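Below sits a lone chain in structure tokens, taken as the form predicted on its own.
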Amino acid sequence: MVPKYCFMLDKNSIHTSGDARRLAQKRLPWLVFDYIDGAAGEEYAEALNRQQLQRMQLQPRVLNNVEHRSLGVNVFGQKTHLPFGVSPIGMCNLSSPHADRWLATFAAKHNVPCGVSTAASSSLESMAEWSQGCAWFQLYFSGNEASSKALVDRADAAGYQTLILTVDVPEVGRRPRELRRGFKMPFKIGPSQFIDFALHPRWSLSTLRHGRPELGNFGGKYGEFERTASRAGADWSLLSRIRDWWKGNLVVKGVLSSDDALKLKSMGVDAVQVSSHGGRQLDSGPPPIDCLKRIREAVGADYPLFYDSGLRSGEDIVKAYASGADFVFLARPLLYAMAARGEQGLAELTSVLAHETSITLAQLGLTDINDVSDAVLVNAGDQ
């Protein structure tokens, strides 16, 4: 007889960004999940691009050492210890309070980039500060021209090396999830919204004790932002002024078009972030993943690219790093563990994310992230 104990499961472990995103939708409002789950129409994009990072195969090798293995990466002079960073995440906190800082946090024990939101729970000042030098700051254009510059010399003063520009964002995308349980910000509470937050009173009591979400850079003196703002006025001559106005390292978010990151080289920019935004702004665009293979093809092999939008698993990472990725960025899946575990469950996944990268680089024969290539595809011609 099998004894009782091998059929009884932890239900509150995080072994895969799989589990994180189930105790997620568990523990999250309706509205809050749906937020940050929800992608453009559909969500047709979202979808083909994860399938089309499954369908990828990655080859076998066999016999060649790999007893010692790094993860390490140098962006912008900067050795990483992890090979994925923190994209930038509006309104963090939605997941757990304090999410802004442990997010933070992590990025500064495992030095790695942790992008800044221009809508972040907190105020790009406290970011810098807790994540010792590893924010980078992210700027939406507001339409408003006088406020995105003071916006970018608040980044300035407060010693940030980085300032990435997300360009994928004229007129928020349709996201028909969060249009159905009625979101925004701040919470407008109805009927329907009373019913979500008392159903969920972990979430509820706990933002209650903490303060609801806010937005950290806005407020006072600094104005109000409105996230549903169109911001279709940018345009190059934009980028061209923010080029003059930003001494440092200039990265152009939400990239998916070989003729505009040869433009954007062109212009100076120091690397492109090659992103769908999740696939939550159009939902007949193309997959990113293929996307990233044409536009490293395009720039040469030599230019900066970064990548977003799919990213589950460890052997996800190394397929990015195979398309012609340098970094990596991830989003939705630490806020998923934030969610369901707290500090702890972005370490939980944080540390499953970085063993299961070793374990596919030891799978392929590597010892280095950085020694990842097209080579490592099976049939790379055809992905």
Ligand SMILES: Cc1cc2nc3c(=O)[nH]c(=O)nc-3n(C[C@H](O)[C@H](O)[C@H](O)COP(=O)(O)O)c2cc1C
Contents of the next structure:
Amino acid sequence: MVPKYCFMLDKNSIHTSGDARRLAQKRLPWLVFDYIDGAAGEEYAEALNRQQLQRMQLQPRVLNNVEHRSLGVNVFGQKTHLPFGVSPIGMCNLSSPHADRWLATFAAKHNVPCGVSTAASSSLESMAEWSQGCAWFQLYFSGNEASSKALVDRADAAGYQTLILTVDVPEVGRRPRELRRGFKMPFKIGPSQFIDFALHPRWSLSTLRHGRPELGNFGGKYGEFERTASRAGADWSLLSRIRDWWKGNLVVKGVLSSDDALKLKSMGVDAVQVSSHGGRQLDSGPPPIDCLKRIREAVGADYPLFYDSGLRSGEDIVKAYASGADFVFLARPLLYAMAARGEQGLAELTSVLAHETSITLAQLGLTDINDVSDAVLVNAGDQ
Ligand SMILES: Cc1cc2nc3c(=O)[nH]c(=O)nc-3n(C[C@H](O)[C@H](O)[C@H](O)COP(=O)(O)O)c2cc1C
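Take the protein just shown as the form predicted on its own and give its structure as the form predicted together with the ligand.
Now the complete complex, all chains and molecules, led by this one.
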């Protein structure tokens, strides 16, 4: 017999990022879910990073007064209210029609950075306005230097102070789940996609009502964006020119090698974002959480290092800070939450992650996220 309390479970609430993912999987067409959730190849890289995060252990400490705890972090001179921000996401509004805008207003509310992808669904100008100055523009080198420079100039004119250059996509990774579903932008709707959309009417009707998701930075006078275009021509001399063009903060995202990080530091890059692109690029790549520790050792204690990839809970966030991050970013969990329950879902997940991070600090005998160091890791040397 099923126990009576089973009927009292609220299956639509978000208590973990796993809840958000489960709800998103129900709501989204398979094509869209697999675009968001998928990774390169057999998805080993993604799974291995998660395993490494799960294997890391945190050392509880007792009888410190931890009544008052703080999650704010200093990022390029701005004090955030939360210890995590929004990693850049292309075609974000596939998860829900206003997702970009919700992320921007979330960033403004919590004073955290919001990465705005070259391939964002809304224009970089709108994102700058909605985020009230919290947006960071993320540049994909397009293979054409003049059009990349034009985007950088647009970001400057729109008031951006931070540019993220993503460097781990010389060619777009092969993501078999996308290929099997026939994922293309703009959508090509054949019989299987038609059935997929028909079987997910909530998403399909709301997408119909709000119009097909677009690439907000392109079209008309801004030309077109080819998602799978090669960026293989990008090299160190391009970086040096971008450093000359951009006077604000320059972050280079998608770095997993200590040598690369050292070279970026020496070339005047203001921060490196350690990331495997969520395992979406190289299936045999090393777990980025391990790379973070090595890169921190290489660049020294004071150089700004950011981290994204595979963070799913407050404990994961603390583990990334313990491994050397000065700030961290999330992508998929935010998309799942918005796909599941719209802006309310984003607020619920935010509150879950903030609460989880805060009570993790309490367990570790700490009151401030800035006091997290590798001393909280059990057997730090062996991990
Ligand atoms: C649907 C989707 C689109 C993404 N688009 C971009 C992008 O346009 N630019 C970029 O630098 N990273 C992009 N990323 C990578 C994320 O910024 C982030 O590095 C990655 O998802 C790892 O974080 P996660 O494990 O929290 O998802 C994208 C990721 C996803 C899932």
